[in-house]
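Quick heads-up: it's one chain on its own, the form predicted on its own, in structure tokens.
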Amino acid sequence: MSKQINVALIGNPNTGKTSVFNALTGLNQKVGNYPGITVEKKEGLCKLPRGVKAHIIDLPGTYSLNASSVDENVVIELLLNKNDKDFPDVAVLISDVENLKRNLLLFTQIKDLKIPTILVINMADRMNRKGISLNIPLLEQRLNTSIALVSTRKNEGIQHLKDLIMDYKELSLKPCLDTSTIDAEYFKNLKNAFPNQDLFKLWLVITQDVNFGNVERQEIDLSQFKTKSHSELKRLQQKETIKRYQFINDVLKEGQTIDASKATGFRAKFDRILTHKVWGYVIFFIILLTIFQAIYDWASVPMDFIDSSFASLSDWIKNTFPPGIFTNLLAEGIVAGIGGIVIFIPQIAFLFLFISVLEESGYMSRVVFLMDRIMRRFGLSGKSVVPLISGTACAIPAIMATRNIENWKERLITILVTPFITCSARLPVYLIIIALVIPKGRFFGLSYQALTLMLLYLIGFGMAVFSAYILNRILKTKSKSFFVIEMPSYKIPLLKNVVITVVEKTRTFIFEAGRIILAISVILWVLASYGPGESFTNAETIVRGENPTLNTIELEDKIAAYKLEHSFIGVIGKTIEPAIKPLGYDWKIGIALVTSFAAREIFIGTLATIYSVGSADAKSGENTIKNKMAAEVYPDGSKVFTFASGISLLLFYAFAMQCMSTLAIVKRETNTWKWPLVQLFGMSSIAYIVALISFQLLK
């Protein structure tokens, strides 16, 4: 029977913790949330020698055990609670070879908790180029630990790290230094009051109330202990930090040598260009244009293949399986619905590919720094840039990321405007509508379609910033905040990390959206295949009587269209049609708008399902989603998807709050339904008005 040990990966942000996690777990990992809080939890399995498995937990990045945000507090809560199922048997502290001094502060704190701790010095391949040399035996002796010198880029040191994890019981539990000397009498009284408790653990529980708010007491009742005031405790924390850095400086004077002539140069020159007040924005704009052009050019071939494959599969099922309800459900409901989302896998994957490369290279931090100059003019915190940029992937984790903003009003404004940012769920809607209504010409080598997509992203960002400015005036935010961001070293993106990120993000996108789409597709098929009253039941008789001269195929299509219009879904669509007709939409688009509130990308799956029901004249392989939408016409023969209605739809989705999951997260983060409802009605009103004006002007 194999044994399993818990391993916690801990470290400062930008130390390559994710790279080490990926090197240990590969694709054998999953992402979820910690119970009761919206903080991402990454965990995976790693096989060790002798049949032992390591359960690896990648904890949120933190600079010390003095938490100031929810994600940092997660680290402390776990390390203080031995009863937690994820409590580590061994902690692996990931440090960056270029920032060892700063990283060791956290290391010395974890050692004080008497948890077996391994020190990983990452990015070892940069040592020669940066003129850094380390005396590993001396560092191990002074820090009372074992050290793994690792380069995930060259895949060096990972096996040694696995061996150290395997032999974690041999690690010294001796702390690096005695911090109780900062106030010997206070810590003596603390020890006397709680003789059976670890002194540093007591100190952490006391100071966490100061830094963060009430934390889990972990069966330690401090109510009877006369502690110090908040200001006195803060001063003691500062003295503790100074004492730790004095120890770290002494250790590194002996164990580390740095050639100053090699330490700087390239990075500073590059930073001057990429964060320049003019050229920085120009470069960022060019990079965005290139990304959107590539999304269109590179993804077109696999998308066309997927689209025609699903159309052929649907036709094959109809022609091969015996006629009946099950065959129709499979071909027109399930296959059509899934095809409506799978077709966008190439473009979603390319989007995550580019985002991953920008983050891995260190460029994204420069973008955040650059955009801070704009954000401050509109009343947003500099830290708001992180949620707004991460909102291009998904609004849900972006809203979670606002927990790093200390000021409540600034955080609230960021939460309220983040859904305006174009997320990956909007991408399927944008891509199919743009392909239908925007011509294929080019302007200076850039296609009109890519430029339109770029413009939609800019409109979303512009609306977010403008809304923040208005909210800032309404909510009377007066507080000041300081924006601090670390600029990581430039790195050539590690292929393994990029691949894992793309696979994980795309897989999450498919399965999270896929479950909803599959369920809604089945419901839609049922609603579209059955109907109330005589009109639906006697559809064939009515249509034959009104159209005696039609041939068989034309008659079957006419019957299918008539039944669809008088089905349950047709009745619902016809009911809401008067409200959306001024926007240029018919009742079928209205149904898609309603269902896409579950998730924006369902818009395409809904139309694919509706247009598939009863389709009789399509040739195998030509019955694609795009072809169905392009061929859709009103009774008078005019096209449903025109330039005017297409632009109206694009702008509606640019501004509408079409995502119930985002509303649920906003409710959870604000602890009230007031702000989600303000978002829902406010954004929907803006979307309706803008779509109405655009259609009426362009029609």
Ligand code: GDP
The other form holds:
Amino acid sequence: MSKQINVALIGNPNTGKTSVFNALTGLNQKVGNYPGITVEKKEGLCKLPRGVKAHIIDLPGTYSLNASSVDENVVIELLLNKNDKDFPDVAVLISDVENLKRNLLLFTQIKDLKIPTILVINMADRMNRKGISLNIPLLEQRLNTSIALVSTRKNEGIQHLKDLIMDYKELSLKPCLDTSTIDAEYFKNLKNAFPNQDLFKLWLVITQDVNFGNVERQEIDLSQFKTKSHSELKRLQQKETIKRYQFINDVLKEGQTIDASKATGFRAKFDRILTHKVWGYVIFFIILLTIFQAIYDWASVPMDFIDSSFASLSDWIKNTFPPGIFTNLLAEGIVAGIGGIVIFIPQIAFLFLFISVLEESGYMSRVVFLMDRIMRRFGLSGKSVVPLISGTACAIPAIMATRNIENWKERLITILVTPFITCSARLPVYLIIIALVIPKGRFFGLSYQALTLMLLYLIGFGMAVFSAYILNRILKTKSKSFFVIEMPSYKIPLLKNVVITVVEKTRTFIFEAGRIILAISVILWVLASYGPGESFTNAETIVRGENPTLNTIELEDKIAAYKLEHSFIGVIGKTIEPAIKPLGYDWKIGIALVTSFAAREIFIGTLATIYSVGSADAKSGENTIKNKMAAEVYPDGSKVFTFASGISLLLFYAFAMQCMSTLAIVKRETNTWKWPLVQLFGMSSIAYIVALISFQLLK
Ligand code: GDP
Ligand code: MG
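Okay, that is the form predicted on its own; can I get the form predicted in complex with the ligand now?
All chains and molecules follow, beginning with the one already shown.
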């Protein structure tokens, strides 16, 4: 049995690495994270002739091996660490035919690490339009490599690439640049100090700014070799780059001809409009509205369908299987939990459909250009706009959408602040409480109730931006943003890439975040369905005894309410009552706070159960619940829902991290429990303090 060939796809951003990766692996891919950081790791399998398999990694885009960001660091760490299980047998450097010169810089560096390297020149379909012609045999000879001329768009050259990977052992290991020519004396000394080490590798380790976790730093003790200052090293690095470009220029002078007359003005015209000071924003705003409409509105059709299907399935199970614990667990715990996962699929699919089309077409780079200046002040990226706006529908797809932000600090901040944005699950809670405690009057023709709702949206957005600003100050992550924003040419999106993105995002959500959501749903179900002691078990007899005159339906509602009160969740609600009393809440609201952790909108359903507004009254719906809430009084006769406690509750819902699904997706996206816990405790503390202050001031 032959072992798998490890292949690493390396290249500048936007050269088509992911497209080549998709062409090689199809849906045979897995997306994860590098340990501890939010840089995406894509790996997949590719079948080669004669039963050989290649294990392919799609590495983050990098311009050179002189790392200045966490993403680039990932590439260098891998290439410098022979013991890494992913260390490539062969590197495939993806370049795009329009930017060969810049792409080849990275190529020469990889090659000089003496790793067998194949050069892919992608986007061959654009050569004609751009008037580019290449002398491939000559380039192969001068660069000492094999070249695959590829167009993933037309699906050309992929087979040739597979053949080259198959025969990687035949690739030459001859370097492009003799490292010692950078500075003869310095490198002579270095060679003497470390006779067994490769010079270029040593040089890379010496010049990295970033910390290497477990890489060869330990093997190479550099402390005794500090003969150059930081600025001298930087100067040598520049010299290295210049030498490499000289080499590349020489090669391209012979191997590439460009007919300048063919360059078109199409792109420049488009750029002028799309990045225009006024029209640029208008167009972007319209696109955002469309996306928003899709995830908010269009998605509601399949979501309602999913919702009712799972409800019927749950009923069906209850009516079909013998009654008992197991049937209840299945119907109310597991099926409901899975329903709570599946319900997100339409929103996720819609959002990623749009995002991948925006990315693929080249438009997203123009958005970054437009929005970056504004967002950067708050430690966000131009690309944070999309997640922040999508957050008004739901934080789940919004947080998944942050993957497009390359810079990981900006991405992390976006992930952390997105749950402050008012999501659609808060809306029912807001509406009912506003209707309850905000007077109906008008202020300059605007209704107080509408103004309150708008204020709540603004508060959420303001809090997100404000906390981004604070986080940007306190997070100590070294992470550079590109000073130059890449403006790729406009392209019709590749359908294959779009489909793979949508499928892959949905799949990841279901299987990774879904597990956590299901587990918490079942736990919440158990807590609500069981209780300690006699009161819970004998609920039925007790309620019957106390209310001999009620009809069956009313009785059932009362029993449900009584059971919930004496369940574990009821106990939790009563236990936390002293803590939430200063916010103006009683234990019944306490129970609703705990259950709304499954999904905020459950707040209303829980109160309905507690106030025993049963299914019989549900037809008249919120009115009954509202009336019950309005009539709810403390033993001393004072109202539970007053202006003060209502405002306190609104603010609590605005700020609290009260959504297990969001926590699950943050865990999945940041690859650690640290950040979801920071959100849970940080946001909940803010919510608590703000609600406390507002209640104490208003009461
Ligand atoms: P990555 O950033 O290196 O992973 O690049 P992507 O695979 O995301 O591709 C960047 C852009 O180039 C996308 O818009 C692709 O649709 C486009 N693209 C990829 N391969 C080709 C190709 O062969 N021809 C053309 N015309 N466009 C391509
Ligand atoms: Mg990519």
